[in-house]
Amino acid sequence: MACNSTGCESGCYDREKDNGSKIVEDAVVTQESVCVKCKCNEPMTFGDGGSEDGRFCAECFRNNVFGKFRLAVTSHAMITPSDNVLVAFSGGSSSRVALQFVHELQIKALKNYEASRDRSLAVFGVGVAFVDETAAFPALSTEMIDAIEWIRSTVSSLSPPAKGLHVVPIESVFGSDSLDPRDRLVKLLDSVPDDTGKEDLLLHLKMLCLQKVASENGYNRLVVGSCTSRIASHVLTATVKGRGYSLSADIQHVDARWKVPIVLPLRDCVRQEITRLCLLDGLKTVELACRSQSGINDLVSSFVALLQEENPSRECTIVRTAAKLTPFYFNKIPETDDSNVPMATQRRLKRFNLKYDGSMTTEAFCPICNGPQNISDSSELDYFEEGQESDALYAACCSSCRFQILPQDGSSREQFGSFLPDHMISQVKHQKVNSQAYLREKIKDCLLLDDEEVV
């Protein structure tokens, strides 16, 4: 009688026929041969040493990680048939995934447009939009030049309808009135002394240029191709640099509190998957070494590769426990009664919107990171005449970007704040007339009205 144990080393496990002969177990031969999900076609090995290697097919391995992006941009109406999208796209393996899938989707909905009768859906417009670092890092010059003529190559090789590409520099963030935008930028990252400071400082211009595209070309959309495993090294950066605030506002699927919302479809995706992904389309990509080597960023970022290669799943758990934080209230589509927008879709947007606890409330935001406060903190705003603007933009900021990025001495602040873009500025001066009607609202109870008297 054979114990049918595969841990046995007696060789029982071997069935028999009924006349006694054994007949050799080729089973887990066979099952490891094929696809675990379509038991029908032969898996592919990758040789990553991932946990799912040589486990799915391609095409089931395909279908697996687009499944996670639609399922994101469906269950958030991320996307709909009105829409005009912004695909941030910087080279890198995730944003050429991103950028790829949004392209199937808009194909998709066009052939749907062409085969239906009254043509009532339209089929939302696409772009792709590009930094160009150069003034940040003049040594990248040649290498950032090829890298823009391949994305020019890559954008106009995909298929109708076509897309509209966008390259803009990094200092147009400081608009067309400044005198010399490539040397105020310079001014402005000289003046940060610390290393991870300086990379968080240029990550938020990026974003600015970004939103200022989007906003001037008519997009109501930012697609960002940030995954797992980037989600989880900022939520382990952003804890060491005191920002547990405002850490659940940057790691949902939806960011609105920029004027063009921000949208992340390949959230539930890892690094390693976006990587197969390229490697079994053929997708080309490129990697610019825009990032510096000696700060926070690069150590958690490493620190979490090894974890990653320790455990499989540990990029996914700490995504996991970080999204167990209360969402603020902009982490959704903003509910529309557009009569463009499909009853469907706002069915949709009503349906999974995530409901915020009302104390995730805010109306106060760094200047500079664009990260949530609580307004409380900035009340001390109301202390600043006209003329400490240094101070001012120190009291407005939040703790870590008054400790990595904001100078300590109040000369050399006053000098970076004359560097920063016109939009952070102005973002100082609105915040104080919050704080003061904050502060209004906490003592009225002990003011008197005009026509009340002093008893």
Given for the second form:
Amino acid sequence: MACNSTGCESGCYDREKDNGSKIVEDAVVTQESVCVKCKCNEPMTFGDGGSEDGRFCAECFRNNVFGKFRLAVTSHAMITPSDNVLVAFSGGSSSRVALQFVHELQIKALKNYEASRDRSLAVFGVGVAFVDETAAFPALSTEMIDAIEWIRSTVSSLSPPAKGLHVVPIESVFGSDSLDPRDRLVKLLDSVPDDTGKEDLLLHLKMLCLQKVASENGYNRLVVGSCTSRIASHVLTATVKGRGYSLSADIQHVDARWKVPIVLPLRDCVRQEITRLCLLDGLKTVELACRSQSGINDLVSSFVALLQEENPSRECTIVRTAAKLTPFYFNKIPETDDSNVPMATQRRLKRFNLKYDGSMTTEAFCPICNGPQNISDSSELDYFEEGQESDALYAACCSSCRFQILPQDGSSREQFGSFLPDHMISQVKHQKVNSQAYLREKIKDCLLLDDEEVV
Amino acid sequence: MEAKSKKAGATRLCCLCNLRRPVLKRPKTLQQICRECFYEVFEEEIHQVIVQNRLFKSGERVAIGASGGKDSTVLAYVLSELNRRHDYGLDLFLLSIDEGITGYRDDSLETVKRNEVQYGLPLQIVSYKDLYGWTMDDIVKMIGLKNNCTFCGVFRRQALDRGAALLKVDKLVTGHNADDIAETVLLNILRGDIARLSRCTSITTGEDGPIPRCKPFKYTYEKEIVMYAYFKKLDYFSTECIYSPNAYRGFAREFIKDLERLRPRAILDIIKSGEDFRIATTTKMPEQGTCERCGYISSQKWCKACVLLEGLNRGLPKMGIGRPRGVNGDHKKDTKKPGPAVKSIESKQCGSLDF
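Given the form predicted on its own above, what does the protein look like in the form predicted in complex with the partner chain?
Now the full complex is given, and it begins with the chain already shown.
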């Protein structure tokens, strides 16, 4: 019974006494007509069939979502006054909200700066990056022109403070001195036998592209708008591809294994909140049809959607479970003795350090997906031929990339290797290859027994 | 490509022996092979799993959990064959649990009795009725079709241990296959059970408990088990439990079937992920003690079976289901003896039962 029977004037208590059953009509009359949080404003109804509809007023809802964003940013020292932040923008709802929230933080910082007497705390810089994937999806070319136009106007509307916009074609990942980058990209993708592998390779190239833009333009943080829902899907796709070891590296708030650390300030917000916020604030988005319709990634998304129907909090449970996995040493902003970084920031970095693996071991990373590798994985190797790039590539990759991205036979693999961006190939060369055969090479002049007899 | 090779079957050869005509496509690898090669590769892979994981020691008495279904029938067949062929030196037994499900278990038990004769392995049957005083039919009548798998699973685990104690065996083997384990990994992720997630991929479990159990079929695909049983014309009972349609596991199972169609090796990849998950060993694991009521191993004061039984006997079907309200629910305050319908067998210590 929603009403407090002693104070109720509708007479429902008497009726309940009479026939002992719940009176539905009166329940409707006395339903919550105030926000459950502030108890004064009228609650918002989005009418989208989702959970928790009609419970919070617009203001409390908004504050809740922004509050999660801000908590993530401060507790992980994601954005500090001396930083130059690049926001990865896809045009979708999550990255739109990320951009909006970062902008609001920046405005606040600017206000504080202008109001303060000594102007001690600088305002962090913000830039926006968009990766143009037309080279991989030629059918998108007309759609893309409009999309880019819209992005330009959106970013310019978000000032002051003004933000630099970097629209980069995905083929720029090959560097400016590459002969025919578009053609090279097409050849690279065509040589991948598996559909899912192709999709994943494109994602890895996109990240490399963003890293390139960030480091070439002086940014020291990359903001990615991944929300809880996206991470839940990632947990399952990683599990299903045999990437259980590296999973905990991908789903934390901070991923500093890259040159420009990646931060996920919307990690604790679900897609439903983000979509509703876009509706509430009139934030426009653009969805480019970049996804293919087959493959494991799509199967998993449908599966998660099905689970969500059965239980709307399933995404959160999935991410919560995965969050219990041990992160890596690089899953936090590295401490720095840089004098440019304010003391307050340095103290905060020390205070909010995530628990990590204790040992600062240098993990071996897969040159394609940058996933940290389990030692036992790389010791599966039974040959290592120096000078043969394709075999070195095979040796250096994780088992998942070996299966779904690398071509199966040696000569196709060699060709594939020649199409890869230089950055990935240099990873192969510099990697500390932890294989039995490699170690054997080093000590073979001291070994007395033959190959097969050594255990 | 497929149709062509089927029509030109005469010109294609089994890709393993290159002698005989291929008659099947191997679910795990999609290789086109002949029957003999399939038997060989199937049996050899299981033998390698047994050897590399050191599942058995010569002279051990081993009970095979036998339900009469395809997994346990094939397990009994292959294990006795490998035992002979490779001289494992094991004493094998069949152990079957009668949950009391009319129209399902009574039929499958007939199959196990035939297996006893066909494979020459002594059979022991343990029933829920004798052990707990309740059949699954009775339980479902009381609690309905939700959560009934929880009851059956908990009761069966203990029943197997008690049966194993009766047979005085050193080890229990079950027919859990790769699909089962992959489903369990997914389920544990979906349900937030990190402790179970860290244990569910172990090929041997319960080494510090009454009877260790192992799963020789850990890397064997369910489809291949069916194929083996089909080609070898093994006698097994093929109906699904009549009470299972609403199990949550169904979600995971459907997903894995779709996944297998796209990428057969994904099943093994899930298991690999499960084995590789970075789960801290300091993660709060349940502390092992014994049940105050029956002496079975338990991390709480009462083992789950006793909690569930108490609920059934007191007409409180939700007791022991879902999140605990206090420590072990509120049964602690109840010092009354259980009702007359409950036989005294439940309070006997594990291992001290005489039939």
